[in-house]
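A single chain, nothing else alongside it, follows as structure tokens in the form predicted alone.
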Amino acid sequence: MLFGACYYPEHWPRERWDADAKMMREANFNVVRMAEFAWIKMEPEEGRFDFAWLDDAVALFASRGIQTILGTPTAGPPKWLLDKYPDIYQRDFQGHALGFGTRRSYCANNPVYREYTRRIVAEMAGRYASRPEVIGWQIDNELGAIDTARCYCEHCRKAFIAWLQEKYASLGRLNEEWGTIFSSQLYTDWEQLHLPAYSVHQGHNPGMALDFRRFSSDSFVGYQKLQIDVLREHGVDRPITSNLMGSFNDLDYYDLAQDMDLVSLDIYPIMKKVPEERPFRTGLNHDSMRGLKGRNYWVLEHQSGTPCTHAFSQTPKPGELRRWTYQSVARGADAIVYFRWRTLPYGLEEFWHGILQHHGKPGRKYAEVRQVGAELARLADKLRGTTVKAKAAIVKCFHNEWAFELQPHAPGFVYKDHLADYYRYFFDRHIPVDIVSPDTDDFSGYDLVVLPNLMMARDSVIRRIHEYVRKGGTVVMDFRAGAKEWNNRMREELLPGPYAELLGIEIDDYGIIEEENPNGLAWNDAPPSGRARTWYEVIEPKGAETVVRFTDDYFAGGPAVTRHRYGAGSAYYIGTEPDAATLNALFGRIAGEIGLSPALPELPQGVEAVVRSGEAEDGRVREFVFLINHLNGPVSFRLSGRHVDLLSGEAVEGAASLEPNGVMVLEKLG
């Protein structure tokens, strides 16, 4: 287990490294992340490099036991480079430059800029390949972030017209996939093709917005296996990440994470507006980047005081660090790096919070932090080797997110957050479910995978989820599924198209249910229960059975949600989007026909379990439950069977409790 903080020798007098050092080693921290924004310091002019000073801050804190991740330091590219070559300036749509004043301002296609890429980034690997001390490295800085994920320059361009002729090969091929004979947008050379930048109407084509998101994605994949690439050319052998942002979705997480050794998360739940969805929205951040490459993560910013830049957040309570650390730990995480280890009190930072305040002395947060690192330098060993294993997943898909962005179909709809109220019934009954990739080669796994607005899909996918119910498993699809082919024009043809026959269904009308007029909804003859929000659509069974209707409207007593068994599977489609309460009955209803089970059951409401479990050498299959209190009051609850809570030490059975923001890890005993 890593425990430590991100910490900037560039900010702080050299006398000051070894009292910080100090410190850190008397909180358990053995690793801490440096140099990811210091290119100025190691190149203060072109050409002249200097890694003197980061030298002396590897060896010191390596001196106090204290091992470094290096980030490159791309994310910052000096003045004087930016001055030599204004065109590595991102252009936003409007073709104004990004100019200079805060970080990640610069083009990731523009070719000069990547040549100086490989230059520094080849600089630091021939200094620090081969030091023992530095135990992995970190590709930039939150790549995409700040709005920086898609560039308008002349380089984008050229890169985008060379982009779509490998995709098309000719322009007959794109004309016909856009549809670019609607309004006479008909491209007759490549030369003509732009972005899909500022214009009379925002709302460019379809097809054309879509890929130039692929696109973009794509251009940051490319950057950052330019940096992986220099990195192994100079003998790195160590991991390599990049730290990513959980929900963020202006890249594909899929494709920059396959590069990866390792994927790596920057988590603060304060940042999250409403404050009893903190717990589900970072677990559902957890688990999305734990199913990135189907395995356990690190976090190399992980909240330890108030993130803000004008306006403040919320203060970290006492224990609210400690329990969100676990939280993070439960769910895969085995890594935890805080950001920051001291508040800076210069620059746009000087209001985001470390553990140190500004006066650089311990207090409450590094007394909370001291605390963890004490407890998981007792539990490293018994988590070596676990992680949380589901038999359940939810499919996210960032193309299909992307095209509900660009045509939300209803007014307020946000793909995010409709992905989020089907995890939340897994977070409150603490199922465990992994977030995968449309494209995850084999579904058998899971014994249930939910597939939220599946509006296109590539064929290969298509066979797999026909496939995977076809031999026993169990799928929820809902609304849009199979509307829009993969270049996102529609199909033409009955919906649900390439599922009718998984589903039994056939759907002609559809449309928005306005917010003042909601639809009810009712189980089968059941007097109506629910309510029916945002999407209908008149559903007609060919072999499905009704589950939930609607009750209003010219489409009163049609199905709302069908089930129809498909070979040895079941398929359920939902054709609106059902209240919690009806949303919550369905999965449970589908939950007790496949068996799914919690950590633990009947947990009070606000309480997180989490198990994380892994084969000891014995054979043995070894089991951590983690409970986690997330309410503002102490909770009482039963336990079946005798545990240990390895924090305390303590034996626990039957009554036990939890105070505000408390913590347990139990192991079962006997």
The other form holds:
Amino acid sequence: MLFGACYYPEHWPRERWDADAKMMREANFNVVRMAEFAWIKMEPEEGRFDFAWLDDAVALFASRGIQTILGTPTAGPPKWLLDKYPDIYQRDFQGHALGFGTRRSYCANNPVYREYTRRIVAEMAGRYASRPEVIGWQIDNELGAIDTARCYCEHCRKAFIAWLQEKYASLGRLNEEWGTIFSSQLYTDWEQLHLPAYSVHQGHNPGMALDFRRFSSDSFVGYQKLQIDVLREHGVDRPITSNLMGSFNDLDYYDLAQDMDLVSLDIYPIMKKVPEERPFRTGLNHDSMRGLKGRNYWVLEHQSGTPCTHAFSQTPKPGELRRWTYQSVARGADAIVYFRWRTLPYGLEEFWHGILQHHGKPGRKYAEVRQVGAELARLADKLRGTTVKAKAAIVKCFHNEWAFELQPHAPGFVYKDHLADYYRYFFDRHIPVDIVSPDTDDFSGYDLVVLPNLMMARDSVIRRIHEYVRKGGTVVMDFRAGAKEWNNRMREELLPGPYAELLGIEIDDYGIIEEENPNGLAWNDAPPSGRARTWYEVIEPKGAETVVRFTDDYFAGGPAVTRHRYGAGSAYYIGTEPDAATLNALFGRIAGEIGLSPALPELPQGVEAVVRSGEAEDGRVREFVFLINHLNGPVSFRLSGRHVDLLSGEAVEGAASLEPNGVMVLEKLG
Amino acid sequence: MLFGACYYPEHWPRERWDADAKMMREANFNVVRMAEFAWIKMEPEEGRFDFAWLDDAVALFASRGIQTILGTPTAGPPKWLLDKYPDIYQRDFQGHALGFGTRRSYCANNPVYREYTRRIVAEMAGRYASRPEVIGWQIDNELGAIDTARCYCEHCRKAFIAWLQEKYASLGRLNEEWGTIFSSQLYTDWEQLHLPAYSVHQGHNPGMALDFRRFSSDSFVGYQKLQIDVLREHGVDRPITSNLMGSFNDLDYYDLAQDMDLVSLDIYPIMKKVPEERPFRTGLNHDSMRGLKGRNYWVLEHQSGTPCTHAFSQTPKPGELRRWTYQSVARGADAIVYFRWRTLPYGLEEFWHGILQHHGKPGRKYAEVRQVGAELARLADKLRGTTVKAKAAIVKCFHNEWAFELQPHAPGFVYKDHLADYYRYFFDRHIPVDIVSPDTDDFSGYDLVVLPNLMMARDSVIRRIHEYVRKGGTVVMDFRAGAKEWNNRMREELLPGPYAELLGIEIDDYGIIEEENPNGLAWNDAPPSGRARTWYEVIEPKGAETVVRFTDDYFAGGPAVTRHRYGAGSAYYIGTEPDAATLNALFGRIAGEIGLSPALPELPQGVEAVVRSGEAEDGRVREFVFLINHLNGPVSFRLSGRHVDLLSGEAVEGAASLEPNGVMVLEKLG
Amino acid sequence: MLFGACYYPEHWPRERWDADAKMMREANFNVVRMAEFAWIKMEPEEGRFDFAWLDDAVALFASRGIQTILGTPTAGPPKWLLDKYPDIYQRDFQGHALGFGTRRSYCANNPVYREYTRRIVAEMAGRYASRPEVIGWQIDNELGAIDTARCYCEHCRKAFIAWLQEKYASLGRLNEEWGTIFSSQLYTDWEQLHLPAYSVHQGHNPGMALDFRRFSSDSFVGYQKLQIDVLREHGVDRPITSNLMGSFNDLDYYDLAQDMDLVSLDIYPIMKKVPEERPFRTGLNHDSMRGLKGRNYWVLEHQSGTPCTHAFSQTPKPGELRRWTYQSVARGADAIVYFRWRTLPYGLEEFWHGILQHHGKPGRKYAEVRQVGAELARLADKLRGTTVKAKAAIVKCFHNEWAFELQPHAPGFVYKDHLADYYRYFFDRHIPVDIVSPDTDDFSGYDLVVLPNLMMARDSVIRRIHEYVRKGGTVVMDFRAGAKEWNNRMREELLPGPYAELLGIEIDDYGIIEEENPNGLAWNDAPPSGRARTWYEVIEPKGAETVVRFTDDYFAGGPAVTRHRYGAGSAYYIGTEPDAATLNALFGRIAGEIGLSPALPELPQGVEAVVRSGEAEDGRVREFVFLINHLNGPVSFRLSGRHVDLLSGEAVEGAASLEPNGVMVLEKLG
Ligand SMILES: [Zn+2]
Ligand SMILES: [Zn+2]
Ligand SMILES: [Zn+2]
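Switch from the form predicted alone to the form predicted in complex with another copy of the chain and print that structure.
All chains and molecules follow, beginning with the one already shown.
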């Protein structure tokens, strides 16, 4: 278990370093992240490299038992470089250059920038590949963040054309796939291709619009790969990662993760606006990150204070940092690196609070982190090799999310929130669930696979879904499933297209449910008990049984939820957005059918229970139940069996309770 | 009666065409609109023209009894042309080119584009002028739509200067009319003239701002005229039209209609946000279109499904398409062309639903359209030569609307909505009303002329209004009447300026009524019964009698509505925006005075009754009463006299009723 | 006492001038402001000057006893000049030129424009310096107004670099002060410096952002100085001023005022949105203007009708103009110049109503102004030499206001409103208060100094505050005091940094109070009685006594307000935004302690009482109490002692009353 903070030796007088290292050590830190914004320090002028200061910092911290994760500094190129090649700046959709300021203003497709990237990364690798104190590498910083994932410069246009040529081979195929014949937009020469930039109402062909998002994602995937390759070429053999951002979706994180050794996450739970939603929203972020590669991950920026550049968000209350830290560990984090050690007194993030306040003396946050450090030090050995094991999966697909962002179908519809509605069922009931790619090789490890809004899917995915159900799996699909081809044009089949046989239904008619005109839901022949939002479909069962019905409008009495036996399995279909109660009842029924069970059965909502398990060195499977109280008040519950709370060291049996922010890590006895 | 749909042969495999034509014929279609977005198919590369595919399509549909209206394709120029002359793109007010994407990005004043326009239109005309299957021509598509009516390029600046020179002859006169001496803005050379583009807060001289809107409208009027002339030069002798957009107001539709043989309308009733407002808002659109040339018109795009590019609007419920189709026919449409035949599976409008869904099989919308087709086929002969006849008119003036858009006077005031408030009285009471131009030669055919917000008027119009009242007419005028000269500067007279004698009042003091501080209205000496919004005036009667008074603030007791006898007629004046109840009472009183009567007296609001009448071939005047139930529930009413419902073929006498979406077309018996 | 209006001879036929002058004289006018937008009339083409018309106008008005204040016309450069040097236009943060239109589009750092400015000002000065009818000069018009205070052109970039070089001398120092090492933003060459323009999320270094605001302010201070110097060089010996805009804060008005002989103000009370706030908000504007130089000022634009360019604001009701005029006089205005004489019938301000309506005949506003003119003529001699004398001061600092605009700390926090909350206590209780600069040489004339949000302060200011309290003064400081260095980086000390000893407290922990989660306040050991908003601090008293405590959250029971004896004085500290009741109680306690007393003790809120006092020619101090009823209803009160109301001429003793809009100017008898 790595435990530490982000540290910027370049921000502080050298005389201060050791005081910081000492304080860290006292809090059981064993790692710092460094250097990811220090290009100007490493190459103060073109071609002149200076690593002496970093050598010193790495050595000094190592001397206190603290090792280093090094970041490549490409998120913040120096001004001398941008002045020499102003072409490097991204262009916005109207053609304005995104000038010097925040950070991340570079174009990932700029050939000159790629050259300078190679050089600085090679220099770092040459210097630190063989240093044992450097235990990991981070590529760049938050790739694509703050709306920098898409650039509209001429380099990007040329790269987009090359990408399209690679993808479609012939212009005829592109015209066909996008349907450019609509509105006389047929391209007759590759050079005519453009970016979906400023135009009349910015209306662009959906095929082009989606491909541009794919291309933009690929551009950063390629840019990251370029850096990884340079590191490897120069002998780096430690894990290479990059810090991702949970629900951020401008890049396809499955693709990005593919090239990493392990995934990293930046997590700021208290930044989320609605306090009640924080536990499950951050839970979803953690599970999504674990799902990227199907294993544990690092947290390379963990909130340690109020984050803010202009207006503060909430300050963590006493106990909050500890609580969120345990959520991270519970859901699969094998490293906790707080951002940042000490609040910086200058620069755009002068309000972005760290463990220490501006004044640098230990305060209440330091004390809390120190407590966590001591606890984790005791837990570390036990947790080694454990992770979260789930029998249910939710499929999250960036391409579908992008397509819904481009065209939300129903006004205000948000793919991410719809998926979160499903996720919440599992979170609230403490049922482990994986968030996985549609391209998952084999779903057969799962008893249940939920496929929200699977509007588009590759043929291989469609095939695998069928196979999975045929062999006994259960799927839940919903509206817009099968509506589109992979390139964002509509399928010319009756809905649900390729899933008609699997789901045993046909849909010819559909539309939105407007907020001012909601519809009701009724369990088969029961009186109305729920509400339908967002979308309706006039579903004709072709073998499926009706589970829930609409109660109003011209399609009243028609199915809203159906279930179809297919092979040895079952396929559910939901033709609307049900309210939470209906959704819970539906998933409760499904969970009952397939025997999904919660980590702890009788916990109230708002208390989180997660199991990390795995084979210990002795070959025995050990299970650790993390219990976290997110509520404002204390909570009481009962445990069956005898446990020991590894934090307090005390045995727990029968009645137990947790204070607000309280945490237990239980191991079953006997 | 033309009945059909928009069809895009270029979107579908040739093998499919005949299946479509056959299905259409079975629904009694006799017309399709084609080719208005097919430039790239007709001229795939510069100077190489290919009409073979279109020849085939026209012939194939004709062979099924379906004739063609051809659209010129200039709304969608091909990419090869824009790449060769990027200058063609419109520029926004900050100078950004509106690049390739949606459509309509061309500048109507670009000389090169006008040249290419001439060429493609000439080629089409040469090919199809003499083809009998081609029964009409549409110019371009939705001229000015989606914010493309005003361009800020250098060509437009030069054209604007020429337009101003033509209008003002001398720079001195322009400076005088605009009042450029204000803020040191006097122009001393024609070349100094600029467009009202990006500036400090975009504040521009009101005279310049209004003239730029006039110029921009004239630019498209001229661009349409250019195409009409080319068609005529090449022998086209069928009706030439262009599809207009109801309440769209970036172009002066009176001017645009002048050059057409007949007006066409695109109508999407269900896109309007507030369902209750849909019947009267679309009614107003229909009556406005009929008023442009004072005769019947075509509907060239009639809603046939959910329209949407990104987020759906409501899907038509069963019976809705039929209901809206009958409203169109009732109010003067002699052609119903649905948009579109089949929902396109690609392109920006892949969600813009047609009669057929994406899958192309007949469904519930096709069945409904087919029913309408059969019904209209029976009605067609009877309706020939009939139209709506009105004794009341509302004057709609684009120049005043523009002036209020530029300076709304009261915060949030909308000219169009204010006019609609008046219109609604007539609509709800089934009293036919024309929407006419202020330049109408002669108002003497009307018993009542309502002139909302006639802030500016040409002298000839002012003269005609006086003449009309003097000879016995009744007018209703209201606030801001006479406040401005035609070139958007204030008159330097006591209000209501040129109407002082006509209205018998004087106004020195005025202001806004803020929402948080409403005023009351009272009928002469009665207690307060209504509310006044938006505007107040301190009216001093100079011969007028007071009809309604304000009840609050420092002008309490002063007139809000006055009436003045002038010659043989009456002139009402309303110095505020009364609530609906007061307005209805006022118009009720006026209707009583002059004897306006409804189509059917005792229908509830929400049911529409319209009369189409005319001289049949036997010289007898025939009347057809359309009754349309827009309500959610059934409605019962009584008819005096004996009628036959031409749709059901049944006699109707005394008590009658209509289901929701129900329609009757009654002819009086005996 | 000057009394008059803004007059634009260039807008009206010469034949009209004398009629206007005559009407003015009848209203006791003795001054007009002219020429500030007449550049094109004075220099119709480059180098050809024409002042004949202005000579005539000045002479004609003088012949009626009306003298002239001349404005330099640089706010509205002629089009010929901008066409010749389009470089003069300001550039916005994305680089777009702010083209011709409203006004004020010039860049104050443009060297060519500065040259042309010198020339036109020199010409005017040469012509009018020695004319006795010209009694004052106004520089430009509303410098910086309508978002023109900051320009992003290349001239400005170069000027900014020069400004930075002057300020920081070395680049190393700049890098250090701004902390550019953050995010690799270190500058290694002066030429790398840029403006805080368009960038990723426009995030810029806080030091740069604040310095750019300072530089921009200095640019206009310098531009004004340039004009003043030219006037002086050419012999102008009459007062030079410039019309400021109350709470406008893009320029540092203390700096701007420094170079003026006296301050002028443009005041439009009825434009403020919330009627109940108008009295104290305009009061604050007046007191702020009086505080700029610590003496009386002119009102060069006083509202005289509805102001509006596009949508009207409220029309002044009968009596309102008089009421606001007396507020101006009461708070220190020695000139009332209405804007404008007559409503202009053209140009962007054709709705900006003056004393006369468009038609130019005397109406109700003229009658009211005429009454005021007669009254003020009687008061003028008595008021000469009097002003408002205050024992309390509120420190307003533009640099802190800018810093809070750049980073509001708490979401939605507004420095100006926070200051206004404090001001309101004094306004509502009729306690005179000065609004003064932090750089005030000596606070010892005050019994109380309130220092809202003094986040940054120069060392000299910090020293003076300490000195002031040590010698017996009382200060009120509040949250964020001492948080930052003068160059917008955080101090690296425990809060409140340099005020720790003064305030006797320490603060390590702080955060925002969110609206959805308010906190309570309790007077020491009393039950909760108030609410805390916006901000909290965990205050540890180090010698201070606790006055008010928080009641909720983890810091419940901790101090919210403290008081500390320091030397002979007291230092209060407020660690939150208390509700009005708590604030009033707190200030009531302080006022009691130091013996601040109101002008009149028992007036209800909403009635204003202000004292102007001073030494009369006979050496006797005279006091005039202005009583103004801002309420909608009449108000009764009691006066102690015998007074005469100088407006009615009647004696007032004991019970007295004021109608709505009523005003008294009382002088004590005996
Ligand atoms: Zn790029
Ligand atoms: Zn143009
Ligand atoms: Zn500039």
